[in-house]
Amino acid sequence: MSEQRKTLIGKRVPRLDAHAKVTGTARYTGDLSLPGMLYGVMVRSPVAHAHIKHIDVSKARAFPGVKCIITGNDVPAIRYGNWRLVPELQDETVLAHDCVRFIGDEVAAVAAIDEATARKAAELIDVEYEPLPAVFNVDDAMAEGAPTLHSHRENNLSLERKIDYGDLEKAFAEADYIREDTFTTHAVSHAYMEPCVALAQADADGRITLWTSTQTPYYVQCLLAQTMELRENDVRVIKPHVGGGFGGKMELRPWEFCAAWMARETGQPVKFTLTRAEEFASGRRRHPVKITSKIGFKKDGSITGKEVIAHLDGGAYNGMGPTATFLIGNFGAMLYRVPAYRYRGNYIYTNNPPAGAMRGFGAPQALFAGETQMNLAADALGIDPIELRLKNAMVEGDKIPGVATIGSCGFIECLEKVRELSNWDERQADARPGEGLGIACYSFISGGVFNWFNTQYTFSAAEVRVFDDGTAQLSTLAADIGQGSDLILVQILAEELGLEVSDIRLVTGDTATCPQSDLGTWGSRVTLMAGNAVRDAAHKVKEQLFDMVSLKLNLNVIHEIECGNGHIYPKSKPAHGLPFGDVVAMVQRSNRGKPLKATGYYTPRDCGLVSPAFSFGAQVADTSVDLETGMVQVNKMFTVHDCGTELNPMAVEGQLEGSIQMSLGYALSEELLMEEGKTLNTSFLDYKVPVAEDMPPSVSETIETYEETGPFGAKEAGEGLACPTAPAIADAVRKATGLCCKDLPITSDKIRSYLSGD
């Protein structure tokens, strides 16, 4: 074995799951069927806020072909939510039990032999109510005798976070330059192509097995447990291939409960599956955000001070919101250096349907207002405004005091790098009406290290085992929901290992054959949290392994050994290797026939509150504006990012193009169009979506940094990059007909309304 040794990182190494999605073999939870399946329904509100008064359920259970019908007064009211170690936080019932706070509230649920039997008994089932007064908006919910929703909470505050570090004041008062401004993010939905799918199964003894489409199978299981009153280990869940998710399906759901519940009460499996109107109608949204950003400056361009004021549309319940109202006060202090800043986020109760986390979480609502507020100010100063962000750049070492200090930075490269691939600086000075370049920046965490769910487990764990046939083992809960993570943590541990990918077995998605410690997918934590759990297990495997060929070749020192090409060998002299299996036969055989295998850990250290690492980027957005009709065009998109190594540009490629077609959407074009908190639009057709021919041509480069807490010095790249196209196209538009839209989406009406000066 003479050969030069071959490494896995940075090479484009195809999804494992290509094939089977392409020829339409990948089996998504939709496609699982059992015997003696019963098919779920639920019964949802019709109305925004209510006491429910009476439930008569007498017609539906008559109607023949129905096996179980349960409603709130049924199941235990226990309140839960993804908020576990913060009781007063936990706000839901799996379903309602004596209020409905908003329209598609789940009431009650159907079990019958088929869909449309299931669907007849739903619209059987009598529900009285008694009307209360409403609320649509953060204003109306905070204004003096506003309606209240929770009892807990009389003003409708769920919870203010606050960050403050520095003299505001002062920084005020030394500024040459101060702006003050107000912007509005609107709600949109994450529109996977996988409606949320449920089907559970009961055994002789009670415990339960649940297939479902979800981002957290381990949340799941501890929220199930919880309000059917079961042990942990009593419950099974299993994640098939996800259609998608994007932070909408990262909570236990009433659909899931729902369906372990019946089919436990039936002892027949049932099975829901949403529609797509009730995906847009009641499902998980991004949140509106009102956002009032002041921030000063000195006029050479430098920073004295910011202060952001957020209220966050929370609806009906908290859901995740307390982790985003936190993280937009985070995004807001992020990019530049600020020596003073003071933020307040305050979650307000409506009767909307709940938001949730989705894609960027924080971030885009953040990053619009305060990246829109950079341009402006930068106008205004007379300085471009890529020297401005130059000038205030965040940098290796600098902190946002007691929240976060920064790691590895490519910042200011991805800024000068970005201006010349847009030919940024002639094309200012050519600048023709109706045309326009604008351009945002990111940042985005590597993994959250709040752990609101369960402190006595570690942050991600994954199983690898070894056998004589030079293959391996990895067990893993992290959850691949379409980004591709699957492929990377196999790539990470076939590195270590000196392996090819197809020698790696992955068996992940279960919560009874996997490390338990994995708090699923969010926040873009999979590659650098689970894939350095990834590495723990393969140092450990690779230890014994070492031993057992440093004994074997009579060698001192362990760590001149080291695997590649499907062997095990002196660094010095790679021709007296040993087959990987052969080794592993060898270990075996010294312990009796032992199995040879590790679990391996990670949990972040010494981070601050927010994460280990962070992504930096830039991207120009090369637009035109028809003056006449209002409709924007983007020609091209040039983007920079900072995701430290990257292990697999292909996989970096597909994020980038994906964040940039859900971000033009929430630029340009998706809105959820509200009346009396029911949505109006609920299909495709009416619920603007892009489409591959609405993608414009792209360009990208990658800055590669190393990031030292990450595998093979890696970071995220998947989220950081849906936040900067919104505020990059605004910046355009605005450069190309004047117009400064504060407030999302950008439609052809704002600005033929602007132009005509109405």
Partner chain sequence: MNTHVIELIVNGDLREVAVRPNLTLLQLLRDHLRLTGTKHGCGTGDCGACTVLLDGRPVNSCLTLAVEARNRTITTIEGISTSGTTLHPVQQAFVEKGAVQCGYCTPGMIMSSVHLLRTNPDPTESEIRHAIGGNICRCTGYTKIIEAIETAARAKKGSGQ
Contents of the next structure:
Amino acid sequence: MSEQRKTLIGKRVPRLDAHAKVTGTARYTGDLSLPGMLYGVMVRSPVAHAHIKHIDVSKARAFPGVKCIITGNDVPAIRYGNWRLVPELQDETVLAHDCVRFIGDEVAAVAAIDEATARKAAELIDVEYEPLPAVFNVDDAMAEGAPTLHSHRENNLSLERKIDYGDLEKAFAEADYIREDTFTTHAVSHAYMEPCVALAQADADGRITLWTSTQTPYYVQCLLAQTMELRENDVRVIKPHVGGGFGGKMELRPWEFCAAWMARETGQPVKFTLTRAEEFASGRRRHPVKITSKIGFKKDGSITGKEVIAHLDGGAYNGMGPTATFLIGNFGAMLYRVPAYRYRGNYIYTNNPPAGAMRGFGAPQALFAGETQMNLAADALGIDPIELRLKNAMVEGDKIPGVATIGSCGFIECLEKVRELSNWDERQADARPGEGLGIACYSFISGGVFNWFNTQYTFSAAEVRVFDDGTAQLSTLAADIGQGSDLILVQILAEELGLEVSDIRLVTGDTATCPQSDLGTWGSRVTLMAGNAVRDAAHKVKEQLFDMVSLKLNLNVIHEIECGNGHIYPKSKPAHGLPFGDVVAMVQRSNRGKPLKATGYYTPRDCGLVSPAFSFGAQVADTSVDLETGMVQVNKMFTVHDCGTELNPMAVEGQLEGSIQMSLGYALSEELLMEEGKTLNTSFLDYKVPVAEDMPPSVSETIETYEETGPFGAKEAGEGLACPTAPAIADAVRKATGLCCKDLPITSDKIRSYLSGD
Amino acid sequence: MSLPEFNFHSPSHTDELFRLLQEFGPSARVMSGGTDLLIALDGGRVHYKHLISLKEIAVLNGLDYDSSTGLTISANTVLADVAAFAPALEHYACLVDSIEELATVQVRHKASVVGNICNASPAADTATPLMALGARAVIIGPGLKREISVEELITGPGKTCLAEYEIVQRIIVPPPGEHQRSLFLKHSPRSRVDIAATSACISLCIQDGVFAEVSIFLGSVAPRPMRAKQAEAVLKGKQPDPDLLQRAAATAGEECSPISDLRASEEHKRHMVGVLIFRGLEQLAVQT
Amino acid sequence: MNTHVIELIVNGDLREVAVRPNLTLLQLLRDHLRLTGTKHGCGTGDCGACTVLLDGRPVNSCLTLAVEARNRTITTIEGISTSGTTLHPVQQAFVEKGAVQCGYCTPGMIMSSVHLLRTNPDPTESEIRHAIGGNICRCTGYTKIIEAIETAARAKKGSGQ
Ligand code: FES
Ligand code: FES
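Taking the form predicted alone as the starting point, write out the structure of the form predicted in complex with its partner chain.
And the full complex, kicking off with our chain again.
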């Protein structure tokens, strides 16, 4: 073997499932059907807050074709939620007991021979509601004498998260310039293209198999077992291809439970498919937040201290809210060195549909506030906003006391590069009405380290088997929901073993066959955590392979051994290698036939409260505003980000480009319009996600750093980018029009009425 | 989508069509592309026991142009065909523009122009250009045939002056006058591909330096596409100058009667009407 | 409801099916003919995931009644490549250019693109954006989809197809 060792790191390898997806053969949950399958529909509350007096299902039950109906009275009243570590935060039951708390709250479920029958029967279920007073925003919810949603939480304050370090009083006293601003952000939908679907089957022993559109099969397994009072091992969750999640599919959902329960009850498979209107009307959404931020600076621009107070409108239940509440605090003081910081995060119950995790997980809200405020402060201080950021920028090794230590960090380089790319300095000098260049930055996590789910397993696991034909199998529960993590994990394994991507078979998405466990897809954790587990497994396998090569080649112990190009060889003598498969065969023979395999694990330990690694980036929006109509046109986006090593640039670009779409919508066009707890826009006709013609051209560059904690130096890419777009556009709009928009979204209506002085 | 139950009929002659319409009365509805109708049925906003497709009726097909009659659009002619029809592009640019901005490629290949008009949505994008261009609808029924202007056809939101047993056989858009200029404008506050919050079509002709003929129609700012008569009056017989155009635009903003909805506030729509009309007039004045 | 027995050609095969009037073409394809490549994203004509070609025209199969397809020709994502093993140039370009992420919009997006290139073999970037305006993608930001369509157009030109 004489050619150079081939590497897969940094290669534009196409996705593993692309062929299946372009031919329509990739199977999503909705594409599956089983013999004798019944169709389920949810019955939802039409009122925002009420006591359930009585439910009469007799007419529905008598309807021909109906096979099963359940209400809260028929199933255990077990409270569940992802925050198993703090049981009192588990505040939801799969079907309402006594009380409904939002429009869309699940009250009952019907399974019938077809969907039309199930829908008709659902309409025949008579629920008698005794209306209760309701609250629809955080101020009303916290007011004296406000109706309470959950009896154990007075004032509807579900929880409070605090972060404190440094002497804030002193910091503000020493500041030359202090400003305080209040920002509000709105509810938006994940709008993943595949609506939620779940299909369940029960075997004769009552064991459940559930196929579901989820990003966290393991959570679903545990929580389904808990709510059905089954043993965890009696529940098997299978994740087929998933049509996007973005945080919206990371909890146990009532229809998953109902499918399983009714399948056991009837002995027939049951499938639930949500309508798009249900998704918009009662699906999880990004938390609307009110953020008051106070920040002090010295004359030279250095930050002395910062205080952030956030009130999250959580809707009727906690969901992933406790995590978002903490992360808003965390991202309130990221990016810059803040010597003294106080954060108070309040998670408030209201009778709106519950919010949940969504791309960025609190960071988009925190950074809309923080970055907009930085831009305002820069103007007031007379310092260029990029200069002000450079002055305060975090660098590698910075510590946030008790919270995190910053590992690799290319933030300064990102700022400098985006300044150059966007022609920032020249454009600042040449300001014109109706045009503006705005900037904002972000930092994001590579997975969370806090065990709120209280898992008894490692955070990630991967099993690697190698075969004497020179191939391997990777088995992991890490969940690809479209982001392409399957390919990245296979790429990592192929790189480790010196094989081709096509030499590796992937087994994934099944709690019964994949190693325990993996926490799933959220918080950009998969590449780093599952990637490390894959490497761990690979190293264990390689150890045995290397021992064998050492023996066979009679190597001096000082030789390094390496895998590459389908061979295993001493690093210094690449030509003297043995074919990979031959070595596997030898190891196997020496073990008298036992297959060669190993399981690798990863759990982040002792790395603070947030994440093992942080990515950074800066974005500039070149924007024009039509001063008569208020229409905002983003002409171009400039993005520079530090995602550690780019394992697959094509995948990284895809994440970045996709995040601009979602964030452009967040900034300008997307908003769940609410009236008394009712979501008014429940179709893509009225909920405007950007289409191809809405998208600005964009240029991007990557600052490569090497993240020690990540596989081959990689860390998060693409989720954090959900953050800077809205504040960058807001900054550009301010420069173009004078309007400083502190409440999202930035609509033409708001701009126009500002300009016409209304 | 889970549609309610209905019977489907697909007559191949108008005689059979009229027999069915008379037999079923208000429980029947004709459809060509059906794109609006199926959504309304699914949402429970309308109820029909019978859907009668026009697609198999040959005399309801066809798209023609000749310089004396103008453009003939039949009941089954889909939006995309009109947009791709060379004479339409040449002589009725505002109509083609309104189609290109309407819904999506997929809908434009299924939905008919006549259906877009007969559903009488205040936001029906083809309505304002057809009205501004003076289009007429040929209406047929059992043993009858009459012709009215498209403007008269639409009487309110979702309402037309068609009797239960009548259909629009075709729409005829007269040939444009020698100096006639027209354009379509639309403002959707949230996205390029969107239902209009406000739209307008202006057709005019400037002769001897003054506005000789002007017709201005506004969409989505009244229960039905409306004619901005007062704005037209401001312009007629006058020389185009910025002040005049501004006054006409302001008048149009005042005379319309929009309501606040999910798409935009009343205030914003009024303002937008003014902006659209000013820009449209300015552009047309320069062209001539 | 009057059930109709209809004949139609789906991906080149003549099919005879009995359909109720309120069955959509999307339901016919997915639930009855088990052609599940065509996706359901909204059911109201707004997302384009269900796009198929009806007599060569792109339509939302969720807004089309199955009975309307009587004696007509339907092409779905399963039917656009000429042989079982090779990909259509548009499919090939989607794979190579990374235009696929979750893949849920992909079949509809490809059907719209195939139609575009049939009617306009050399589209400009803005024509491409306009032509896929009825197809929502939540993952890719459309950039790589547009690149893929441009690549497919070049490939088709190159091969004289
Ligand atoms: S499913 Fe037909 S357009 Fe969305
Ligand atoms: S790839 Fe996921 S919606 Fe387009």
